[in-house]
Amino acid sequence: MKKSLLFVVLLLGLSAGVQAATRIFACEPEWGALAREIGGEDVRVTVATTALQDPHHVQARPSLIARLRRADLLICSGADLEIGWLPVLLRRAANARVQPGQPGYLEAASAVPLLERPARLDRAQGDVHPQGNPHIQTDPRNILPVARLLAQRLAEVDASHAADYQRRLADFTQRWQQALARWDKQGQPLRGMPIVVQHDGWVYLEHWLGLKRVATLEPKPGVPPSSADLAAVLQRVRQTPVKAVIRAAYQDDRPARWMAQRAGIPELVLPFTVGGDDRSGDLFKLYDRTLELLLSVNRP
């Protein structure tokens, strides 16, 4: 009898040992990586989308619906990135605790200065963003920040542990500065490269280290470009001559190959955020496989 109860007792403390740990909905797979440092085993992570999903256009599923209603917070870049499918979640998740203005609605693009601001709005010039570019990710010095802002937010939803938070928070900072200093001096003999791209995604990493976009393929952001588009710009890259042209895993890969084969330069599939290939699966990885594949390209 003793021995039932005593395994009763242990299986209610497990249970609710479980039931205690923040529930983070992560609209982006940067930030639910960022979520699990931060957060450590005080939380559970769940990732809406993966590297190889377009993150302006995720199906509002039944099952992300379920895990956003149950979320203790929400982590998304923001910037109008999610705004086709996270608004209608939001109400269907009817989630109190993760709704705008709450402690558990976080955007990472508050917490850093937004590039591409449009001086005016206008649907016909294409996906524009009209707080500026969301894909802050390709730039690591603003992890740091948004790391920051969400330990101060994991810490009002779950004061209990919040210690804990700032805890990570310092010895992930500590990491992060050391890794920034080896990657900035890695970085150097990529200012001034020639790039071309095939989305206006990479704004933040050509900014970080320096890149020189001579031209992207689409014509309006998020308008697959035609036939006359490419053809323009392989004329442009034949008067200026490029290293590579640039793409995301998620991306359509004909455009990018088109152009690679026709100008005789290689096609550069770039992870783009945790998990964009088998080589970067944490946030230190992402950034050592975008500098790696860089440097392959950028020869004499």
Second form
Amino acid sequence: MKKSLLFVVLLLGLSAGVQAATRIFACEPEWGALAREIGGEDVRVTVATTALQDPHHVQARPSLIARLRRADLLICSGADLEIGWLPVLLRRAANARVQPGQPGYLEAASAVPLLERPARLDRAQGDVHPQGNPHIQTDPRNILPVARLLAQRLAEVDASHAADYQRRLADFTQRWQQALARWDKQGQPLRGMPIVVQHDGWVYLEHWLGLKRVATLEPKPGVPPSSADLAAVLQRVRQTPVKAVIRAAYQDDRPARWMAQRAGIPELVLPFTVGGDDRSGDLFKLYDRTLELLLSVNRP
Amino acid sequence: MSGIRIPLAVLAACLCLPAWGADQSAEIEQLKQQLKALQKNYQAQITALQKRIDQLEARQAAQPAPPPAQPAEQQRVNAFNPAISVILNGRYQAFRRDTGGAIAGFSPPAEASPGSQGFSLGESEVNLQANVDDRFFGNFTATLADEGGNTTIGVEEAWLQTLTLPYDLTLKAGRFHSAIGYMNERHTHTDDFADRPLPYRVFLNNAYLDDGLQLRWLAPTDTFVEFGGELMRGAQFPVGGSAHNGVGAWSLFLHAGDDYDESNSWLAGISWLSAEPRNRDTGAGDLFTGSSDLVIADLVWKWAPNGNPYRHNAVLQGGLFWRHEKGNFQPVGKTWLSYDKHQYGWYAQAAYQFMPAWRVGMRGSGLHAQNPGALFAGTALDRQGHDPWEVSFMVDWSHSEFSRLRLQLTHDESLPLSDDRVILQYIASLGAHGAHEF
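Since we've got the form predicted alone here, give me the form predicted together with the partner chain too.
Now the complete complex, all chains and molecules, led by this one.
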């Protein structure tokens, strides 16, 4: 009797402990890291993808359906980045709290102006995103508007901790602005640096640091480059020398490596998101590391 | 500037003066020094100005370029149109021996046949889907197929699904693919092979879809556990006749799945379809009335290094089928015969993407039917002492997510007399980017 009573008390305690935390389902690691900054110990964060996975092509795995089912808030890049898998998860999990239109459904891309909105929508242009380029996390200036929106939504979903979310947002904003000033200064020498990218996933980074994209290895977004495509890019790189070939950690290494070897320039693997390499473990380190890597190839 | 102009005037005046003599050398020396001081002052001012210009230029460069202008959003009356996608599907087939789709020991339904030789258009599919409102999701799939020179339009799916039911429940109503069996729920254009394995063909007519209701409950656990049941009209194969005033079949299913690690995930299922066919016609004229119970157990295992399927990935799947039918069977042109036997089926297949865009695959499937006895000799259920099986190899190439070309070779032993088939197939999807189920 005593034992079973203890068990019941334990179970109640456990379920109370589980209920206390707001469950956040983050599609990409950068939003998971941001949710931890703003939510602190009041939230439990599940990240659907790792930095080694292509966020365009994640499989709608059963484990993700189960985790979305229990989420109180979903935060994703949006702008059709997750169109190949998130709609299935939302439909199969049928979780009323995180359906589009609810406070628990947050698209980060809705908080910032998007670049590279295609003037022409045609699948012959590759896997284009109609609303603009969704890879907004490569510019740290985009993080603050998303953080503000997240704090506001968290306060709506979990009003009892609204003050805590506000406090953490203020603290995060202050630290982030200091970091931004530091990064802007560090990034000065990179202005005008010519680069080649493997996928058009860096437009916000280029915009932030003033990098000059000379060419893209993928002939169309999402289409792997053929040898003819690579040869054409090589021709351009020989005419307009560049400092590096940039790819994300999750991308196929062969096109970038081929180009790097032929053109005699370094291949630069940038983390792209939190956890992209072993020295980009949180949001601050992500940009520290990105700048460090870019500066390392920017020798005259 | 006036500070510079006045000393310049003084300087000009000094230079105009002739030298009076040696006694005036001291004065000249003084003037020289004044000139030097002036030059120094002048230089300092120029440097200061240059510095300010540089500073201003640097500050301008540090400011970000204004973001490019966004194209203006156009007001459109069709902004609320559902997502529309079209699947195009065509093939070329060549058989060594055309068996007409007969399978020893079974009375296979129409779609179990391998189809006709030569060029043919498979089913073209038009799919529309959208959220109806904040509580319902709607889906409609129409198929256009060419049968004997006539184009037939069919409503393959038309269903509503709830999005916000409490207690982790989901209700689906309308015409839909039953959730029994992994492949049954999925459209054939997402398959890894150009045709379905033998058990799906003979037991389910490729896929059982019917009108009805489906209720699912998703367990609130980190492991995916889903339990559900269906009540169906029972108008389509493997049922037929819409018994019990149009509730001729029901099913129960349990799905479970999880990630084994970062690179491996799995989904398992066990399902039971209980049906009461009334004068079920296979299309060839064989009739069956009685009860039909089908149990399917299946497992799908997917591998992608670090969960990134772009370059390499593999999909393994397999299933076991058991069917018990009890009732009366009327072979074409004969009298009703009493029938009470079990039938079994299995399949196992693997597809491996060895480089971006390219995959190879292999599949085996087989059937076994209990011998119904001498009365059935010469009918479709006469197993002729043979267990049907087939083995297939395929290679496919996908330039993008939206197109696929496939070559499949099949060695078929459905009858004691074997057949070999070559299938060349294309699948293309147009329009909305459909999300893929696991």
